[in-house]
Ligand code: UD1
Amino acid sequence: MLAVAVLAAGKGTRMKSALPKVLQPLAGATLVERVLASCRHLAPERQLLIVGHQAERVERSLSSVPGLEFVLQQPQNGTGHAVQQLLKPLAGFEGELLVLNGDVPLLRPETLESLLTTHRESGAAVTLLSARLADPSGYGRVFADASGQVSGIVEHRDCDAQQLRNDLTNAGIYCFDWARLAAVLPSLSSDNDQGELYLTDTVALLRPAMHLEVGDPDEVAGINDRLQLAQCEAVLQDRLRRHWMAEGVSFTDPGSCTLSEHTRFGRDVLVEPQCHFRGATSIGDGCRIGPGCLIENSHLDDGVEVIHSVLRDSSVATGCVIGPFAQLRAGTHLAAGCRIGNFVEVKNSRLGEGCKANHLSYLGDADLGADVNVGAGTITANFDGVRKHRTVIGSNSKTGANSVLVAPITLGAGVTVGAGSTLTRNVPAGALALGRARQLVKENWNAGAQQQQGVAG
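If we take the form predicted on its own, what would you give as the structure of this chain on its own?
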């Protein structure tokens, strides 16, 4: 049997944030969500999150995680004290305990699987992850022999000059035999530089102790401040881009683009510079995205082109062209072959096949049939000051430039709206609708004005 405990009680003072450190976002997910995801494939029988600082907020953020148990550490007196809080909830548990840190989000699932396998095959009481760092400052040092047996771990603050030369560091990730760990936990001492109970001290009390050195030190990078958060973001973004390039996506300038963990791409997608993908976004085969796009929680079918535009919570069917400088807001659905041009905003609307809104228009709460041509400057006035209302435009209709359709209103199929019209009533199919003042021309107007200026002079 396997239990997983994630340490998530710390304040994260160096983040200088009102948000708990473990809830800081990284490529679309919080740090602690990433840690939990890294061990999901191990199918643990128990998952426990040790909380402390802003415990209620952390618990609320993870309330939807099935089977997650919350254990309160109050006060926070070190990692050893945190794991001591498991003595009651894991009383009678038989098996391994995997201890992870809520601020170490880049662990690969394969690494944790190797750690668990190594632990079980060696028969060790504890097996820990280690890493060799070019700059090991601040990390506890692991002292081990050639066979991988660990004699002890010394925290950086407690190392002497000779011990500081050791570049093999403790990653803070452990697999314990729970029964043997539970027996030594009560004997931990706070006789150290920080006056805390260190979980690392259990390694000297448990025999045999083994370590598994990770090949990629980035995996065990911890996050204590904004700089380290940015560094981890860069590592994760590089992983994501490399993965999708291997799957057939072309990035013109990979380093200028960012992805979320839940972004999905088809093949032969071209992503140009300065494009950013957020949330559960999917991009179909043969799409061209960018330059300069933000796409969030949206679905694009095959062959869509988006340039210098923002799409949120929208769906776009095959062959649509969007931009430059267009915005699709929540609830927008474009059927195949639509064209949304420069400075057009669409919100909570459905556009049928082949619709075109090429310039300077706002379509809010509207339903358009197929092949509607929206003239430049057309606005659906959907808000009466209290409620939103819908505009319905039938297939093959067209609106002239600077038209205002005051909702609720329905235009039938094949309607033509004259330029500059403001319409407030329904229009039947096939009609021409005009709603503007009669043009008035006063001849010789300038001549009269010039004569008056001459008299005044």
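Swap state to the form predicted in complex with this ligand from the form predicted on its own:
No partner chains or extra molecules come along with it, only the chain itself.
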């Protein structure tokens, strides 16, 4: 039987943040979500999360994870104290306990699998992951012999000058035989620089204790401050870009683009510099994105082109061309072949196939049929100061430049709206609607001035 415990009760003082450390986001997922994901494939019988600092907030963020048990650690008196809280919920449990630090988010599932296999094969009381780091400062140091037997772990701040020269560091990831750990947990003491109970002290009490050194030290990077958060983000972004390049996506300047864990791409997508994909975004085959786009929680079908634009919570059907400098806000749905041009904002609107809004427009809370031509500067006035109203425009209609459609309003199919019109009433299919002052021309209005000019000239 396997139980997994994730330590997530600490405050994360060094982050200097109102957000609990384990809820800091990293490429579209929180630290703790990533840690939980790294062990999911092991299908543990029990999954426990130790919470303390802002416990409710951490619990709420994970309320949809099936089978996760929350264990409260109050106050937070160190990692050993955190694991002591498991004595009750795991009373009578037989098997291995995998302990994961909630702030070590880059672990690969394969690494945990080999930790578990190594542990089971050696029959050790504890097996821990270690790494040789170029800069081991801040990490606990692992003291081990050539056969991999660990005599103990000393925290950086408790090391003497000689011990600090040891670059074999503790990753904060352990596989324990639960019964043997449970027997030594009550004997931990707080005789150290921080005055806390250290989980690492159990290692010297358990025999045999083994370590498994990871090949890629990036995997066991712990996050204590914003610099380490940024470094982990960079590692994850690099992993994500490499993954998608291997799947057939071209990046002209990969380092300038960022992806989310939940971004998906089809084949032969070209991503130009400075493009950012967030949330659950999917990009179809053959799309050309960028330069300069932000696309969040949106779905693009095949063959869409987007340049210098922002798209959020929207869907775009095949063959649409967007930008430069367009904004699609939440609830925008474009049918195939639409064209949204510069300085056009669309919100909570459906556009039928082949619609064009090429210049300087706002379409909010609107439903457009197919092949509507939205003239430059057309505005849907959707807000009366209290409520939002809808604008409906039938297929094959054309709005003239600078027209204002005051919602609620419905224009039938094949309507033409004269330039500069402000429409407040519905227009039947096939009609021409003009809502503007008639042009007045007064001839010879400036006759006197002309004569004077003539004299002067």
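Take the two forms, superpose them, and find the largest set of C-alpha atoms that agree within 1.5 Å; that set is the rigid core. Keep in mind it's a predicted model, so treat the numbers as computed, not measured. Positions refer to the first chain, counted from 1.
Comparing the forms between these two forms, the C-alpha position of residue 192 differs by 2 angstroms or more, with the core used for superposition. Once both forms are overlaid on the rigid core, the distance between the two CA positions of residue 146 between these two forms is 2 angstroms or more. In the core-superposed comparison between these two forms, the C-alpha atom of residue 437 has shifted by less than 2 angstroms.
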